[in-house]
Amino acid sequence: MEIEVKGHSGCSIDIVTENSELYIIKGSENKDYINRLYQQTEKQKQAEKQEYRHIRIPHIYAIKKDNHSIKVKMEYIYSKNFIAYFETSGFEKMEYFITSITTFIEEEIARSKLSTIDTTIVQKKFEDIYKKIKENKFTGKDIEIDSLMKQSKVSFNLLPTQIEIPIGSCHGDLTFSNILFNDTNYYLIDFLDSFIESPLIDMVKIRQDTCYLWSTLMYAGTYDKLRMMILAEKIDTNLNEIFSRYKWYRDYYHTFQIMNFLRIMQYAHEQPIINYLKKVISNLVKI
């Protein structure tokens, strides 16, 4: 089954054919967008070179950039999305895939170096989004998420001087979108720079979907909501029981999920997004 191609906010997706091989040109002309694709392909470009087991990434043949436009030609992958794959695997998939993205996550700590970091990096970030929430014309205005960034600023302020986290290697954006299903592979596309490039990242936007079930917002089809629930439930309950034999994990988890969601409600501009993560992030800080 082929993928579904579509556009991402400033970037065009195609799929093209030379000389009977199929390729996918990502591509922009958005001046605020073509300096991230050029640092997401570059971001994986680098992964390409590292082995995984049960993961691959697919190859960046070319980048053409200039100063008005990008071009980005991009090995084309068979595969299904996620709600195509989880409508028709049965626990034993599931199984598969939870192994696949533990021992990626586990590959990801290994290349990186338990550091101590100061939190005001932490804490910096959390203003800035602060700073574009208040500056969001959708959100802005609205008392609840107000009440609720100065509810999250808490958990911030709560956290130690300098925290110990592993720094080094993460995909940025881990979520069920951004992973293309393969019969016998997994394909991370969509790599992004985060704040801080850790592991910790990737636990947290993997539990996005898991726990939260954010990709399933993106999806205009429909589908079995129920059986998604019952195996999205499964998958974070191992997680979930999988990186909690991190010390880091379990002290620090809350607080950057906190932090994962406030970095969406800054570019939220539809009410129904708005309000579900108004309750998402309601939860959380009440934990």
The other form holds:
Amino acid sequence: MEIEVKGHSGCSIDIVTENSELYIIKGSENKDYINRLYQQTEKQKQAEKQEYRHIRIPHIYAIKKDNHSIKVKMEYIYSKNFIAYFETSGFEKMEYFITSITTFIEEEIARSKLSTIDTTIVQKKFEDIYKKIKENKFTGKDIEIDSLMKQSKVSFNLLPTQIEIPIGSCHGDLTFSNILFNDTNYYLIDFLDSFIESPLIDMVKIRQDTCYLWSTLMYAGTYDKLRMMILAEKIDTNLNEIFSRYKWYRDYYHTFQIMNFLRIMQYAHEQPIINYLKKVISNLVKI
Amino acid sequence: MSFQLIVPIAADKKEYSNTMPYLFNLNSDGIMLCIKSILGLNLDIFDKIYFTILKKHNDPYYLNEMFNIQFKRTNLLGKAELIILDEPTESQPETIVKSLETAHIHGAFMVKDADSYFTGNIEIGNYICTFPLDALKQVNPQNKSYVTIDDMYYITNIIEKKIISRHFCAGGYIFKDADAFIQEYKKINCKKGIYISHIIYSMLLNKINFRPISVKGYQDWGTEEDWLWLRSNKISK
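Now the other one: the form predicted in complex with its partner chain, given that the block above is the form predicted on its own.
Entire complex below, previous chain first.
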């Protein structure tokens, strides 16, 4: 049996066997990551309490945390990554996947409350990202990025002083790479605290992959890129059509997507990724 | 309803710069391999049969003349004709689109690969000709595209070079609407690396149904080596 598990930077992932059962142990001794992983796990535990029609959340069995380390024991899921799943899935599974994701987000919307927020929160976040991009040695002196930042600022300045969006529930990092695919069961992992807990964030994050194929950049293996593009475009068209029922999505998706890619840019340190981000942001600010 | 047959033979490979593509070779019965590839079909159902070739292959080897003699031998004179493309294409779908546009085809059509042979009952609709992998004596499973079929006998998936089921595409694809094919090709907007399977997969995602046609007597001469093997083993009819 071949089991492939990859962790993101900052934490280790081990598969352990106890009483013939497999478990995942996710851990970190990185001080910067301990609290982040703890918060992620707490968010996952909260999400686990909810009932979703198509989406599942791996069960958290135990959290061991002190000042020096954290260890989280969770359910092991037999699954495929998104590339392996999409490569071998027919149209009927793709339709099921689209339904599952949209139902999940609509359930989030139902649990959230349409709230008025002061856009200084968004503008402050933008200023914070701008500062970090300037401090990043890989992006700080890039004239092109600086120009994109100035163009992006226009989008944020155009926001009204207050905006109305649903606040209450979101995964926070709903990308293909944070979904485990097990036939027609989709398990969400790696929940993330967001600066605004809104389903709009999840709409933005999932379209980061369906529209901009972000997660494929992280995939080292070979795959049929054209098939992936066809598939992503189909999912994206459907999601965008469904999401567009909401006025707040139509009004603010674009600005929040710019913010999303700028947030990635602040930590970017590889030139191919920086080039990709410049291209995407450049296209977004033109709209 | 009109029904046309297209046989694309416009692959431009490096090795063809000074040798004739082997699909224009004669089989042991004196029939060109590319013509042999369609002789298992009931050709009466087609209004016209088009063989699409490249000018750069036609000119040095007098293929036009060769085809005319072959059409005469196979009673296809008047029904079959050549489409000669001035420039090589980058993919089989591009060759098909150019053939459809050149011949002003708008209705149903079948694409038959020139490197395989089978018999089967072909009809108008959206179909993929399939054959079970386990029924082959010799097979290179990696150079084929595969389909999955649901309980209602609909194609649910098609993919290049990944064995997702025992049913592989035998080299025959039937489309009921040429305009829909062209539209899908243009929508995908990618010239290199595109296969018919990509176009069909995109159509499947857009709720256009395809069904399988299970064919018989499948022979594969996908490479010159395959053909030489078939010939030496006297399997080829």
